[in-house]
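There is one chain below, alone, in structure tokens, taken in the form predicted on its own.
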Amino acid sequence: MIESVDLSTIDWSRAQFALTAIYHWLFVPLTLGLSFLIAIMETIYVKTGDPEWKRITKFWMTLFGINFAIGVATGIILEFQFGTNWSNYSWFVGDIFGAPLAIEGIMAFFLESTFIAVMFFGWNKVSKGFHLTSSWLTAIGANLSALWILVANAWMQYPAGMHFNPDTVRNEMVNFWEVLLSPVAVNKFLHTVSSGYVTGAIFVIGISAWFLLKKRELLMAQRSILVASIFGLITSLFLAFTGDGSAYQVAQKQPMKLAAMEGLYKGEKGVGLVAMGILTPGKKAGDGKDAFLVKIEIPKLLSVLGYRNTDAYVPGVEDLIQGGFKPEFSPRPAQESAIAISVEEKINKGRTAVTALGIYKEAKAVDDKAKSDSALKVMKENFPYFGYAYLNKPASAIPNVPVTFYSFHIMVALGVFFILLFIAVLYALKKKVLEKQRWLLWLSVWTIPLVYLASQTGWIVAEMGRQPWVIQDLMPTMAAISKIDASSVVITFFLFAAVFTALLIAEIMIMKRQISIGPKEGGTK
């Protein structure tokens, strides 16, 4: 009773889908952190008088305008692929995922808009104290946009606050702040934000340094280092606390993920982390052959970091596939026991939920009580593993793994490089030796775009790592595309890419033209 998909509309709309979220997520760092700086740089003017303060939140100002501009843009479009190209997903699911959209279109985005107004034509027309006001406002009415966003995809990740409806075949939400609260929405939002913050603090630091050598606006270089450095370095040691959050919470929530993460395929006691390593090419599950070519490796660091015990017993692919072990934590459903079962049950199980459903549907139409009392129970039963019955075999809950386990890392080295770049800039300032250090300036230039491959990576791991889900357990992409030709999304994943590629280009064009101009007084008003 599951109808076959046009294989060739799912990866064209998948796609489709990454490239719009992409190019999204080039814009979307730089509003997060760059909001905060200026809001902070402008506090400093406020209580000094410094008029240099000034011309300095104002320079800033001026390129988080264009990049914000742009991002609109960009999210829009992203937004609207739900109903387009996803529009089964948003059946199954628009009563829950739809409630953060719309509460970040009309209470964040708002709040947003609102103010960024009085913050960029304000000047001068109102007092310090409101166009103060209006600035952080921005800055947190960008970071409640983020929010929103944020919880609705952490709810595809975890759906929790939910109740599946039979009788529309629709989830609908029943406890809103099991939605908003969820762990993994929390560390989501908090990893994700704090990255922001950390593109935006070396967007600065990369862009003072090339003033720096340049030997322009030296003072105004120096300042802003200052104030992004520690920036920097204070959401950096955030940033690493909260990805240790969400390591936690994929080993609790999605287990599979965490084993691509790592290239983990047989799971054992006290498992190491991988500090670097070398996948073998063409590996695959149960096929006999080692893991990795070569890897360097912190003894039982894994079993800390996903269960808080050095002795934890780490599940690997092969084991998630074939069940059999006892899982650290209890699996979702409380009747379930403590033993893990193998995909091919949950296949069974989910195809077992989907046989009931229809025969409930079938026995309600002829009103057959007994017969559709019945046949929901066994749907409730089994409705956990709803979206395994769309799996045609177990290796079809593997994610890719190579690319989780590469863009994991290159996360993570990025990370603590991060760190290191923010003491050596503060380091380098206090003795007051960073005009002398031209290799530590252009290796700041040269950072900016490191973080944005950091960030990028790190989406990577997030929506590869859960394939073939769109909703955990419950919806394979496979099951939320809509049924549309192929050839109408190819014609618009290659217009997306122009459109895209090209106001990329023209950020970049007039981000450059900016800087090269400099801060100047008057330059926004």
Given for the second form:
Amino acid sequence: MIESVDLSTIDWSRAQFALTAIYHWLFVPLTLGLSFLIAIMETIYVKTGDPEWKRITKFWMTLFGINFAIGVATGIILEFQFGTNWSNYSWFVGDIFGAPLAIEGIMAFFLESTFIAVMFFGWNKVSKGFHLTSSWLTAIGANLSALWILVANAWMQYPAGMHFNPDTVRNEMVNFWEVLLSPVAVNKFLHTVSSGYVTGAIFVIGISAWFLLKKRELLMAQRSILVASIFGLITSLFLAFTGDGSAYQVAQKQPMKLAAMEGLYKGEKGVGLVAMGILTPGKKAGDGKDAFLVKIEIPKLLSVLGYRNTDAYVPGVEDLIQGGFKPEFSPRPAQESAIAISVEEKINKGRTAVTALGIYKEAKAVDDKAKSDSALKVMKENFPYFGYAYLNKPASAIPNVPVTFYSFHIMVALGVFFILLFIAVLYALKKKVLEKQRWLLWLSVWTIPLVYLASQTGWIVAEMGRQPWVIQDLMPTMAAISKIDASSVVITFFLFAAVFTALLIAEIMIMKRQISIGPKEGGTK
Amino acid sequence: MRTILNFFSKIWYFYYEGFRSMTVGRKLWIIILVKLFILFFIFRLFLFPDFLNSKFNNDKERSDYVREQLIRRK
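Moving on from the form predicted on its own, please list the structure of the form predicted in complex with its partner chain.
Once more the chain from above appears, this time first in line as the rest of the complex follows.
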């Protein structure tokens, strides 16, 4: 019997999760980046003994504290939603999430809460060396906390290191290291935290530029800009490098996402990378329309970035739906033949797997071993396509192409812009003309919201680009959702929106006030 | 024993003095406490019950339910 799920429950639950994640991610990247910048500034203070560096460190520490305090625990709501709105998914992922999230909780609590206290309360009470160590451990702790949640997210993009137990209907971890060190997890972690470092650097440069524009705290501003622009340049280059690594993984493990990121409907060999373009509005797979109204392309680059080969074949959305091409990589080389199969065939395989799961259970209930063994064999063979059972048509496997395409291109364009900004600021600083370049200072100030935009669009690519999957190929959103009433999700959506907006306003107001006060002698607490 | 007590007493005074001398931090702590109250007391308790734990008593019932849901929804 086919049971329908209220589509509005799915939509509202997705919207609620997106809202929470977006707000949460407004606070996290600054914590990741600013914590390291503070540790670097304090290291300079300890090395030089110059009290101005202590004052600088304390000023940025105050802003770090505000961001940390307002943002702390906003991510916990995502876990509430797993249990209420996404209970099938929560059950299905089994202990895969349990271990990383438990480690994350312990690390966040012990490392951050212990050493943050020393950072803020420990000036003149503990030795300089111990205080500096605490600042570094706070930064490392914050980044390690991010590691575990990103490992969990990476597993959803590329499930590895587990096996499905049909008796408990849960995935069980069989290899912790495969989960932790999957190439998707490693790239995701490095790319995400380095985006936080760039956020921290631009935040420091932007605020310092404001001080220069106001002709206040000139020494503090120049020193802060020097540290932040060097840190920002190094980390933004690393961000580009890890972004390339992430795209390479997407090409292998989530080719549909890559096609959506590039608005590529028809695959070919030696495909160029769209530097900029406007998609044809209303374009649908298979409608024969051109995908772009206008585009500027860098020849062969997508083949190189995706497959490290100028003539590599990159499948488009339509190819992935229809199958019949020879993939450069197969996400499941053991299960898939040399020729890619169509989504229609995957749907059939998925349905075979789900039906076999039911037969297995019935056979076990009556102790029919031969039947249960046979059903189990069929289910295991087809399990890699388990989630396709829930797609009602092949086109359901296509994510929202315009949202993914534009988000990806905004993120990349801003990433390039940040590198140029760091170079320009460093150059102006070296030539001692930064204070006179008011346009550059204003540009630095207005880049602060842009770095948040880049960060958010990055997550939109990662999460909307993998739709309809909650767990790639194994579980789409419509199978993951709880059987709950949409109205309750609507109410909590607006409650979250109100609470988070209040928190954001509080953060901006408190931060704005502290910035306008500026660094105090000995800093503020 | 005396050394251990002395150690914990030092930690206590470290935090006590730290919180007492806060300026911006006090405002932030109020925000943190109000936020935690809203998240854990109001949201968690009244608006976000664990769906499977609230409906079933043991893991077998939960797995049977999820299996049935996954089979019926295909």
